[in-house]
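Presented below, as structure tokens, is a lone chain in the form predicted alone.
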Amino acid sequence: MAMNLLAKARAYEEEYGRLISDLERPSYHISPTVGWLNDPNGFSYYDGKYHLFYQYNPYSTQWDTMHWGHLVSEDLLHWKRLPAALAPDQEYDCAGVFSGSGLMAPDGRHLLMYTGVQIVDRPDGGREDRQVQCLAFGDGTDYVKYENNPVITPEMLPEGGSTVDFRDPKIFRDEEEGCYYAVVGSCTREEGGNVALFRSRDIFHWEFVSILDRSEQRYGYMWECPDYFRIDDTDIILISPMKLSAEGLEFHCGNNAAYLTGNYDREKHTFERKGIFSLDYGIDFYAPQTMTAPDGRRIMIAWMQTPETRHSQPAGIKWFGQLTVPRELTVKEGRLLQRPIRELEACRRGRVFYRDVLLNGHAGLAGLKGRCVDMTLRVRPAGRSLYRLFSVRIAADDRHYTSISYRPGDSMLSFDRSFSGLNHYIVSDRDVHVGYREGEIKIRILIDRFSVEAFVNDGEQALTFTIYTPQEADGIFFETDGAALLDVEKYDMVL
């Protein structure tokens, strides 16, 4: 059975993946070989290459029984597609090989830790998921599941822990202690979502250690895809809260991606939270995962979609689901900064540059167009009077556009894809409050064929959106209410 299901998936993607041309895909964002993609998994560096896996259904552009797709890269830019790595072929994971992580095992093999799901009978006659944490080992191409899976079960949780919502292990090694740890997303009926910490000295035998943090019925009923790391003197936990209630402009209703800042006590295994913040202020960002690059950078990548928008598929598409560009994470004044990886600059071609362009009304500039673009804008007042509005329209023609607007009076940045060509009734606009700099703002905008990522004021905020505007809509236009000065640096992106 094991060989049959994995071999079947590999044969299918080999046959049908080649039928999707490069022009049908994003230019510099990851998409599945064929079919469906969601959470990034197993993001790690092994045997001289970056390995990136993803939740994968090769047989349809809809979510269904999960496999793991697989890519490798030497530069985080050019990704080679490898055959599917895992299939749901064991009793403990027959309902899905859910999200997880990767690192190098003590014996030098590549280790994957993932959630296995099976459907079990309840005492009341109903049926439900049972989620357990499992291991697989490989050489960077082929992987074999551990014969004594699962290694972490919900019975190891404190009383009240969920057997249904217990998933997405992120494994890491404490070099000083010589132990392995894993954070796992979980919840209780009384408190909502939480992050459970487990420990192992040999990778195979695990024990429960503590609950690092919890929702307390305020920040979602379940915390998916946890991640823990430290940058400088700040400990950070990433979470993806489900069914979170809106709180001003910081969180929106539904599924979010957030991060907790604080102090982790390595002896007591407690986490003292200092703050909780949105990780991305757009609409299409979920399930982020990080890794440490060989040069020490903390790199993050995420699913460029959410459970709420997973049905917004254009007719006839042969694949669905993208990942963000990898982002470098740093900390400034207790908050995360996110910037596209510096390697991306190697893909820039055809520089177009303008300085001190006076805008007052509607304008277009020669050389500014495209659907695979890296563009940085700097806007500021022209004189003593503060302009009332600045707006840039991208992926534009006479019917379509997506806009990013800034109102300096209340330091509000707005994103709107209402006219991007979507024919589904989903959320299309979002606002975020940005830091006030006397009317000046800097926005770096990455446009790909099917997405927009915006980074505000050198990464203080990020906003991520998918768009499915016709590719011939490639105009870039500006509009102001009042006089403003604009600097533009624009490149075409060519891999």
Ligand code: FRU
Second form
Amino acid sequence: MAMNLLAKARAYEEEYGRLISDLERPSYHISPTVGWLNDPNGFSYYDGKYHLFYQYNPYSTQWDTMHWGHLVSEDLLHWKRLPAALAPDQEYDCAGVFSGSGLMAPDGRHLLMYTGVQIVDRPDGGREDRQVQCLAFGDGTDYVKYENNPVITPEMLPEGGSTVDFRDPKIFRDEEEGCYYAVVGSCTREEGGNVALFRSRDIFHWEFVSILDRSEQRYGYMWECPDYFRIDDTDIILISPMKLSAEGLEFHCGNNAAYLTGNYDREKHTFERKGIFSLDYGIDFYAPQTMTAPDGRRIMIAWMQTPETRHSQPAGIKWFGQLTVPRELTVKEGRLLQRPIRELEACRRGRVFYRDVLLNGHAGLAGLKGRCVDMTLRVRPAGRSLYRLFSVRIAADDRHYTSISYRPGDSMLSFDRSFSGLNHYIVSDRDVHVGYREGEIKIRILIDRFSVEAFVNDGEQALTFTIYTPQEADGIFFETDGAALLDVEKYDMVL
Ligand code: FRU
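Can you swap the form predicted alone for the form predicted together with ligand FRU?
First the chain shown before, then all remaining chains and molecules of the complex.
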């Protein structure tokens, strides 16, 4: 059975993946070989290459029994597709090979740690998931599941731990202690989502250590896809809480991606939380995962979609689901900054540059258009009076546009894709407060065929959205209420 399901998936993607032309796909964002993609998995550096896996259903553009798709790259920019790495072919993972992470194993093999899902009978006659943590080892192309899987079971959690929601192990090595840790997403009925910490000396035998942090019924009922790392002297935990209630403009209703800042006590294995913030203020961002590049950079990549918008698929599409660009994370004044990795700059072509353009009303500028674009805008008041509104419309023609607008009076940035060509009603707009700088704002906008990522004030905030606007809509226009000065630096992105 083991070989069959994987061989079947590999044969299927080989046959149907090639029918998707490059122009039907995003240009510099990752999409599945064929079918459906969700979370990034196993993001790691192994044998001189970056490896990136993803939650994958090759057979349709809807979520279904999960496999792992696989890509490799030498520069985080040019990705080569490899055959699917894992299929749901064992009893303990036959309902899905769910999310997980990757690392180099002590014996030099590539280690993948993932959640196996099985559907089991409940004493009351119903059926439910059973989620366990498993290992697979490989050479960078072919992976074999560990014969003594699972290595972590929900029975190892303290009393009240869920057997149904217990997933997404993120493994990391503690060099000082010379051992391995894994954070796993979980929950209890009383407290909601939490992050459980496990430890192993040899990666095969694991013990429960502590619950690092918990929702206490305020931040969602389950925390998916946890990650833990330290930048400078700040400990950071990433979580993807499910079913949050909105809080101001920080969190929206439903599934969010958030980060916790605080202090991790290495002796007691406790995490003292100082802050909790949104990771991305757009709509389509979920289940991020990080890795450390060989040069020490902490790099994050995420699913550029959310569970809530997963049915908003354009007709006739042969793939669905994208990943964000990899983003370098740094910490400034206790908050995360996110910047697109510098490797992306290698795709920039055809620079268009304007300085001190006086805007007052509508304007277009010669040379400014495109759907695969890296564009940085700097806007500031012209003279003493403060403009009331600055807005840029992208992916625009006479019927469509997607806008990013800034109102310096209340320091509010708004995004709206209502007119991006959607043919059904889903959430289309968001507002976010941005830092006030005397009416000045800097926005870097990455446009790809089916997405927009905006980075405000050198990465203080990021907003990520998908757009399925017809590709002919490639206009870029500006509008202000009041006079403002604009600098523009724009490149076409050519991979
Ligand atoms: C997050 C998630 C994970 C799970 C995977 C299943 O989007 O729900 O918790 O492992 O997707 O595809």
